[in-house]
Every structure is written in structure tokens, then in C-alpha cells.
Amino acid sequence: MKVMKFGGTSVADRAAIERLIALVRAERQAEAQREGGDARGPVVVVSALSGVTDRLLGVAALAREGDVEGARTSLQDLRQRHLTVSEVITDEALRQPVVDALNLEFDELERVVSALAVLQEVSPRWLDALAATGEVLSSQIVAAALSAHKLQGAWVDARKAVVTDGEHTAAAPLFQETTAALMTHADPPLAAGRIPVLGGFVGATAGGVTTTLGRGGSDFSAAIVGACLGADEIQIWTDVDGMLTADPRIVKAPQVVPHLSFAEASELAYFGAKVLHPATIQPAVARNIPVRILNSQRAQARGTLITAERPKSDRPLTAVASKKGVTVVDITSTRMLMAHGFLRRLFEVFERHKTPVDVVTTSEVSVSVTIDDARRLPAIIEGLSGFAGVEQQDQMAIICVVGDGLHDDPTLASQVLASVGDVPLRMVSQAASRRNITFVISEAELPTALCRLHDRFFMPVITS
């Protein structure tokens, strides 16, 4: 049994639901078909459509302003299209209940704007039942969808199925209870021969409070399903061939990388390899999982399979991963020279702001750090400065080149940084298992460095 996770452009309007429906259709015959295959599935995981958590975010925004006309109008606009969209579903018996769905979830999301326009104040919990709206709603629609195409699809609500703590905005999930209520409310429709159909990036504490995994939490979504109901495989289905070996928005012409280990696209994700949610290799790696990166828009292409280990390639490096938009933090006090506890104690302030750290660098008297969510760091700059002098520097970029060949051959890393040239380098950092190397620059260097670094390693050896 597979996991099938369709991202946002994947589900835009009703010809991209047309496509998945046509992918789950042809999944669903070549497992069939299949000598031993498993006659269950696939499970389908969606995103909202395509910019609607933007948008849900932007009419909480505006409710904060107390801008209640412009939040209506907003939900207005947002409920207009998804009525146009839910045309996908083409059996008007199975259509009316998701019209009437989606017309009470609208009706509903307008009074709760209106009460928060007059308080001026959206709490963390209210935050997370706006963004959740989009794919609670473009859930139902492509199982009601499904149904009408005679797919028997089966809609399964993530606020019941995906059970977290109460960190709303980017809630964890609670693995064993979430297995639990997959068996109580997934498991059913697929023993009965059904394709369950969950919005991801959602879920609920156990007392039912509705709760969001964070950004990009739809990938991470279908890797929590698929190892709790123990997948076969995850597919995450997206609007590009697979992973690429560079940011096709700063280089051109990267190549799709074939094959990655679970360690390799992790690093690469992380460190802002768009196609992939950092987190959505964990639960996979757990289970030993495979996951394998598809393009929905062109269905032929190859994509990308990620597994435990991976083949031998004559490629050095795998790929480059980059990420604007990083806060460089320096710690400076001569007390921490010698000093037993001084980074227990410096660690301990990020940590009780809840923000994580990306590259960290020391020397005898300072240490310097990155952060991409800034949204704490004046909490976290008076939480150091009680022991520490503190100054930030923002705008930067990390970039992150990921290959074996770096643990394998140990001028290759002199070579990586050569290859920026006069690039001035802010952090450079070797994980201890030279499988990366990672260094922090300007964001306004961050195009000729990339470039640089693809055309050296990256480009195809053209042969005669």
C-alpha cells in the first residue's frame, strides 16, 4: 500500500484534480496487476489549494488590523473558488453535501473573523484553525471527486486521524496515538476497499483542538500516515521532476538527482531543498520507508527515489541546497573561556524560545550561530546579554553542498570552497560525517556563489 501526498499546484483547479484523480486511478491498476500487491489503497494526502494558506493567513492578518470588510471579502473570494473547483466533482448527488460543506466551514470562518476583528487578537489556536480551513476543505473535495470517477474515495478527517501536542502553528505528532485513530478511522475505509483522503498539515490535540504541523507540513503529514499504517512507499507528488541538484530559481538548467540516501535529502532538505519538508524523512527513516519525489504535471518523468542507502555514483558531490533570509548571531564574553556550563547555558536560551539553530561555529572566547525565524530573536538577544555580548548580522544565506565524496576524498572540500572564488565566507562548518559542507555568506552573493559551484560540479561532462 502506498501513500499518495499532492501538493498545492497538484490540486489547484479542477484540471489538476483531473490529473490526480488519472495518477490514483493508475496506481491503483498497477498494483492490481502486481503479482503479491496489496489490494488496499492507495491513501491520498492533499494540500490546500494552491496559495490558500496564504491567503487564510492574510485574512487572519486583517482581522488583527480589525479590517473586518477585507477579511470578508477575502473568504468571499476564497469561497468562490473553491465552489468552482468542487465542479471537479461531477455526480451532483455527491457534490451537494461538499457545497453544503464548504458553504457552513465559510459561513463559520466569517462570524470567527468577525469576533477577532473586534479584539484586534489572534491567538496561536486561532491561527491554527484559519490556516487548517484550506485543507480541510480540498480534502473533501478530491475524495468526494474521486468517488464520482468511480474510485470510491473515502473523506477522513485529519483533525480525527492525526493526533499532536498543543504547540500550535508547529505541532509534533504523537505517534502512538496517531496510530491509534488511523486504525479507528483510515483503516476501515481501506480494508473495505476505499482510498482514504486526509488534508495534510493538520491535525488535533487529543482533546480535539485543532492544530497545524507547521509550514510545509502536508509532506511530513504523509510520512506520519505512512509509517503508522506501514506504507510500502510514500509518493510525494509536487510541480517539478524530483530533487534537483540547485535552486532552479538561481541556476539554470539543474539536473534532477535519480537517487538519495535518507541522510543526503535530509541534509539537502533542511538546509532549503524546496521540493522536500525537512521533516518529512523522519518518520520514513524510522520505518525504513522509501520515498520517491514525482512530478504530477508530467507523471512520465523518473522523479527521485530516497532510500536508506543509494547506488555508487561517479558524481562527487549529490547536490547544493541554499536558504535565504538567515540571521547571523555572535556570542562574545571572555568568561567562557575555560568555562564549564557556558554553552549549556548559551543553548538553553534558544531553547526557551523555541528556536532552532542551523550552523554553529566557536572559538576561544565567542561563538556565532544561525537562525532563519527571527520572530524571538529580541527575546532571545536579552536572554544572552544577561552573560554575553551579542550582535546580529542580517540578510545572509547559507549554502550547503552535499556528496559522499566529501567523506571519501579529502581535498574535496578545499575544492567546494575554491570554487566561490572571492566570495567572502561569514561560517564555514563540516558535519562529522563529511557527507556536507556548509558555509554562511552575504544574500547578495548567494547567486554567484551557487553558480559558481554548479558550474564546477554540477554541469554535464559533454564528451566527443
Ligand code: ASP
Contents of the next structure:
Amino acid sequence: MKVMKFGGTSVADRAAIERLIALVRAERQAEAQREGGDARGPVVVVSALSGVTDRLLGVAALAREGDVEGARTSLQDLRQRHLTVSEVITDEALRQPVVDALNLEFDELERVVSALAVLQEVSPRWLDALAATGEVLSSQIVAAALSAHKLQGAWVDARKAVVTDGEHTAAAPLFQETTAALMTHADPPLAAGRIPVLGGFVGATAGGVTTTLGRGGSDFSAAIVGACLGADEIQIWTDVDGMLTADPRIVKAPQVVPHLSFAEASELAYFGAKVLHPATIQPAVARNIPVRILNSQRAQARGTLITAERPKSDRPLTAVASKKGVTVVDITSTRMLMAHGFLRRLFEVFERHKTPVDVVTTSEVSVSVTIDDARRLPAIIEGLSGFAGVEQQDQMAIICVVGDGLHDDPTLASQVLASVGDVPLRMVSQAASRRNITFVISEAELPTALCRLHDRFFMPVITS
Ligand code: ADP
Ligand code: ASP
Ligand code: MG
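Show the other one: the form predicted together with this ligand, since we just had the form predicted on its own.
Now the complete complex, all chains and molecules, led by this one.
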């Protein structure tokens, strides 16, 4: 059985959902013919229609400002868009209950948003309840659309099937509880030959309070569901041909990486390759389930296969990931750096404020770290300033270059650094595995640095 996850652009409108239906039908036929296949599934996980999560969070922001009218107008647009897309459910008897559910949901949202606008306050718990609506609705539309196209969809409410802790907006799944819940809610339809459809990104605490897994979290949902149900492949259907050698929004004509190891994919996702949520690989590793990234608009493209090991490639570097909006924090102490216990104290401050540190470099008198999420930085600086001097630098970017060649050829790292030319390097770090090199530059220099690096190492070699 496979899990097929479709991102926002792959369920954006009627045409996209019709493509999804064709892909699910093809998979079902292939599974029936596959030797050793269990002829079940697939399980479908969907994102909200593209742009809907941003709009819902925008509604929350308007409510916080007390702008009831603005929030209502946005909700009306969203209601209309979902009603229009629901026309993909071509059987009226199947469409009507979905339309009723949509209207009920939007009526409720309007009431909630009006109340929040009076208070001018939106707690993380309400933020999750609002944001989750996108997936709750898209999954109902897709389940009914499959049925209308003779594929027997079965809507599974992710708020019942994915159990998480209570860390709103960044909840972590509880695997044992989720496995039990999926056995109750998704396994019976699967066993009956139906196609369970769940909203990604969404879960709920054991007490039933709605949570979300963090932005881009539908990939993670697919991997959680795949691991808990013992899938033999997790497919991430998106709007590009696979993991590319660099971010296509910055570099012209990056190429598809046909095969990645779990370790390489995790590294690239963590350092900004948005095509895969950084947590996706963990559940796949735990159960050794291959992950495939595929293009829902070009199903014939081979995509990227991600497995524990990969065949050796003749390219020294695999791909480059990059991340903007990073903050560098320099922590200086002439007295204490070499004293034992200093680093522990320093990192404890970040831990206390639940802020992960990405890149770390040290000198004799200072430690520099990068953080992605600077929301708690004022409190962190206060905590650190008790025993060290602190300076921060915003609008920085990380470039992470991944490839076995860095391990095999000790001169490659210096060639990578040289390739960015006169772009000033702020921090440089190479981890023990020596399969990646990470450096920090100013955000403004990112396009220049990335294009130079990509031109030097990834352009196809033209032989005459
Ligand atoms: P989905 O809605 O399907 O989850 P996302 O927008 O989350 O899609 O992820 C796909 C996007 O990730 C691509 O359209 C591309 O712009 C961006 N991206 C960034 N880095 C990479 C990369 N290295 N390879 C592929 N896509 C990337
Ligand atoms: N809809 C959610 C988001 O936009 C989750 C996802 O698409 O993966 O972040
Ligand atoms: Mg995504």
C-alpha cells in the first residue's frame, strides 16, 4: 500500500483535483497488478487548496487588529472558492453533503472570527483551529470527488486519526496513539477496498483539541501515516519534477536529483529545500520506507527517490539548499569561553526559550550561532547577557552544500568556498560526516552566491 500526498497546487482547482483522481486511479490499477502488492489503498493525504492556509492566517491577523469586515470579506472569498472547487464532485447526491459541511464550517468560522475581533486576541489554540480548516475542507472535497469518479473515497478526519502533543502551531505526533487511531479510522475503509483521504498538517491532542504540525506539515503527515500503517512507499506529489539541485526560485534551470539517501534529503530539507518538510524523513527512516517526490502535472517525469542508501553518483556534489531570514547571534566572553560549563550554560539559554540553533562556530573568545525563529530572541539575549556580550545580525542566509565528494576529495570544500568569489562569508562549518559544508552570508548576496556555486558545480557538461 502506498501513501500519496498532494500539496496545495496539486489540489488548487477542479483541473488539479481531476489530475489527482487520474493519478490515484492509475496507482490503484498498478497495485492490483503488482506482484506481492496487497491490492489495498492508496491512502491519500491532501494539503489545503493552494494559498488557503496563508489566507486563513491572514484572517486571524485581521481579527487580531479588530478588522471584522476585512476578516469577513476574506472568509466570503474562501467560502466561494471552496464551493466552486466542490463542483469537481460531479455526483449531486455526493456533493450536497460536502456543500452543507462547507457552509456549516464557514458559518462557524465567521462567528469565531467576530468574537476574536472583539477581543483583538488570537491564541495559538485558535490559530490552529482556524488554520486547520483548509485541510479539513480540502480532504472532504477530494474524498467525495474520488467517489463521484467511481473510486470509493472515504473521508478520515485527521483530528481523530493523528494524535499529537499540545504544542500549538508546531505539534509533535504521538506515534503509538496515532497508530491506534489510524487502525480505528483508516484501516477499516482500507480493508473494505476504499481509499482513505485525510487532511495533512492537522491533528488533535488526546483530549480532542485541534493542533497543526507547522507550516508545510502535510509532507510530515503523509510520512506519519505511512509509518503507522506500514506503507511500502510515501509519495509526495508537488509542482516540480523532484528534489532539484538548487531552489528553482533563485537558480535558473536546476536539475532533478534522481536518487538521494535519507541523510542527504534530511539535510537539504532542514536547510531550506521547501519541497520536503524537514521532519518528513524521520518516520520514513524509522520504518525504512522509500519516499518519492513526483510532479502531479508531469507524472511521466521520474522524480526523486529517497532511500536509506543510494547508488554512487559520478557528480561530486548532490545539491544545494538555502534558507533566508536567518539571524546570527555572536556571543563573546573573554573570561569564560575556555572554562568548562560555558557552552552548556550558553545552549541552556536557547533551550529554555525553545529556540533551535542551526549552525555553530567557535573561536577562542566567541561563539556564533544561527537561529531561524527569532521570536524569543529578546529573552535569549537577556539570558545570555548575564555572562557574555551579545550581538545580533538579521537578514542573513545559510547555504548548505551536500555531496559525498566532500568526504572523498579533501580539496572540494575549498573549491566550493572559492566558487562564490567575492561574497563575504560570515560563518563556515563542516560537520563530522564531511558530507556537507554550510556557510552563512548576507541575505542580499544569496542569489549571487547560489548562482555562482550552481554554475560552477551543477551545469550540465556539454561535450561536442
Ligand atoms: P507543495 O504545496 O506541493 O507542498 P511546496 O511549495 O511546499 O509544494 O514545495 C515545492 C516548492 O519548493 C517548489 O515549487 C520550489 O519552488 C520549492 N523548492 C525550494 N527548493 C527546492 C529544491 N531544492 N528542489 C525542489 N523544489 C524546491
Ligand atoms: N497547508 C499547510 C501550509 O500551507 C500545510 C502544507 O501545505 O503542507 O503550510
Ligand atoms: Mg509543501
